[in-house]
Amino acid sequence: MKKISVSVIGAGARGMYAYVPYLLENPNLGEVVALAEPNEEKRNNFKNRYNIGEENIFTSWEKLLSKDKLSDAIIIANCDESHYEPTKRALEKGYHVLLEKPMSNKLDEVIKLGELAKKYNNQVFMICHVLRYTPFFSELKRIVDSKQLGELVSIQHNENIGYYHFAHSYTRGNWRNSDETSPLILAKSCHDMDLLLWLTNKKCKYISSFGSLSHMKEESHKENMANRCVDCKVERSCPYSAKKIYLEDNKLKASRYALHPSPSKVNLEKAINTGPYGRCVYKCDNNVVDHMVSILEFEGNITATFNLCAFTTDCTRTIKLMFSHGEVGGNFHKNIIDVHKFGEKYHTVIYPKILESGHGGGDFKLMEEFVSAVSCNKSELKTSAITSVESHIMAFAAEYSRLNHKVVDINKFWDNEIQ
């Protein structure tokens, strides 16, 4: 397999720690040769970690993509609202592209990217729907496709965000306000729309959603609370305390890099005292929902419910698949799948293989396919951009349904956007 060269746009958590480390562990397969990142400290950390020459370090994606083609492929992992233009420019320059999800926070741009994927069909263009690559969800897909429990009839799928993760990413953090980035169903759960499409192997026909911002808002702020956790009289009893989440608990260890590129105790304390991650969760400029339920109908009379909620202790996905001749339950974090065929006395319990990388091993398995596809001109991909457009359409339709209290016909919704 030919060794490939890779450029990276965005040295945040995903660009820095999710995908590119695969190349550090497999230097015979590829190397990073260029970076675009506006933050100086992130730039320097990335440059030193991946040993990139100063001549190929840029402060913006515009500067990187103004140069002659610097590498075989490019990973685009900047902010949701800034995905379209660099992806379009990279494809036009001949790069193979790995694009972080969501493809864009604008529906028309998602559709345009799908058209670009068709236009540049001799180039690899993949979306980071990493859950398709995990042993856990791959095993569920195998069970569905095997027909060992008959025909799939219905799915109950839950995205248990975790109260502390929601406070970090969707109340204080980058994805807190849909006017600036993306609605929650898109930012967090285009993964889950993609999973439902993949597991059913059917097109979604209708979707109806309900949800709101019920608790993480100013009305929940009490008199004895402060605007910042460090000044608050009830901080020690508050589960959303920034001091607890970032200085005491280990649950969000990786997310500390969002507070500071070098998250030492001193830097974290300063960030909590002065930055957005130290704000009271009831005094933020957030507007995304903290709970949402969607009901979906797929071709073949398959139904599904999807429950997205901030108010859970566990931060994981749980799922139940119901078939004509059996049922399957699964917990992603616990890595356990329980299979019961009707009429049989015993259950079969499956523990999928554990892989050492983020998202249950999905991050590195995604990179494995991307590198292989670029090196060997592989065309059959699990998460091609063309495939991913449909799940994004579903997410936008779900948000439209929630806001307008309407059942959405997916085909009509798609056709209206194209027109």
Ligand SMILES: NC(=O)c1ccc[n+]([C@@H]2O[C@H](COP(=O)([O-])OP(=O)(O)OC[C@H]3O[C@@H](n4cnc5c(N)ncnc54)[C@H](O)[C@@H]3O)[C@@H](O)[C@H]2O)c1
Given for the second form:
Amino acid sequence: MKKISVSVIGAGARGMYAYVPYLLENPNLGEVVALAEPNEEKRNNFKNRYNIGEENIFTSWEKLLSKDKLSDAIIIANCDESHYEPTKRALEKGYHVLLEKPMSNKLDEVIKLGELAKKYNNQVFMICHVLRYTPFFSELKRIVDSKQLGELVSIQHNENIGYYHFAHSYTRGNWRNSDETSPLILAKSCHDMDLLLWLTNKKCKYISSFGSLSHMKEESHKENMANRCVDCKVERSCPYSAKKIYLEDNKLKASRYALHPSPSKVNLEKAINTGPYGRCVYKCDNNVVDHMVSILEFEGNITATFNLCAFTTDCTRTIKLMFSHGEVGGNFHKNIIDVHKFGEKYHTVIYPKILESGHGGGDFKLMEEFVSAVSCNKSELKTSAITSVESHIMAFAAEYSRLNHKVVDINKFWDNEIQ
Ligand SMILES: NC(=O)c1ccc[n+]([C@@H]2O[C@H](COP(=O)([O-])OP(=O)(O)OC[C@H]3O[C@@H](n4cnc5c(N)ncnc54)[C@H](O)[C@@H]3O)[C@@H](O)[C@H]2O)c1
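Please move on to the form predicted together with this ligand, as the form predicted on its own is already shown.
Full assembly next; the chain just shown is listed first.
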């Protein structure tokens, strides 16, 4: 396989740690040659870690993409609200593109990116729907496609966000306010819409959603609480305490980089004392829902329910697939799949392979496909941009349904947006 060169836009959690470490582990397959990142400390960390020449380090994607093409491929991992322009420009310049989800936080831009994918169909253009690459969801897909349990009839899918993860990302952090970034169903669950499409292998016809911000808001703030955890009298009994989440529990280790590029105890304490991640969860400028349920109908009369909720102990996806001749239950975090065939005395328990790297091994597996697609001009991709448009439309339709209390006909929703 020809060795490829890669540029990166955004040296945040994803740009720095999700995909590029694959190249460090496989230096014969590719190397990082350029970076755009406005934050100086992140830029320096990235430059040192991946050994990039000073001439190829830029303070913004605009500057990197104003140069002649610097590499075969580019990973676009900056913030949701600025995905469209750099992607368009990168495709125009001839880069193969790996774009973080969501493709954009605006539906018209998602649709335009789908059109650009068709226009530049000689270039690889993939979206980071990493869950399709995990052994866990691949095993579920294998079971569905094998028809060993008959026809798939219905799915119950739950995205258990985890109370601490919700506090971090969707109350205090990057994805707390849909006016600035994305609604929760898009930010968190374009993945889940994508999984439902992939598993059913059908188009979604109708979607209806309900949900609200019920607890993580000002009304839940009591007189004995403070604006910041460090000043709060009831901090010790609060599960959302920033001190507990970032300094004591071991649950969000990787997310500590959001507080500081070098998350030492001193730097974390400073961030909790003064920064956004030390705010009381009831005193943040958040507006995204903390619970949302959706009902979906797919072609072939397949139905699904999807429950997206902040208030769960574990941070995991749980799923039940119901077939004409059996039932499958799965817990992604526990890495367990339970297969029952109706009428049989015994059931089968499957423990899918455990792979290193984030998202149950999906981050590296996706990168493996991207690198090989760029290197060998592969056009069959599991998560091409063209494929990914549909899951994004479903997420926008779900949000529209929630806000307007309407059942959305996906085909009409799509057509209206195109016009
Ligand atoms: N595939 C997944 O499962 C998954 C998981 C988490 C996040 N994401 C997505 O990945 C993207 C990045 O998320 P993150 O957690 O790394 O966020 P982050 O905030 O840690 O990183 C984004 C980085 O982009 C940088 N940036 C801002 N403006 C820029 C510019 N003009 N040019 C270049 N860089 C710029 C920021 O300084 C920051 O370092 C988001 O779109 C997010 O929704 C995907």
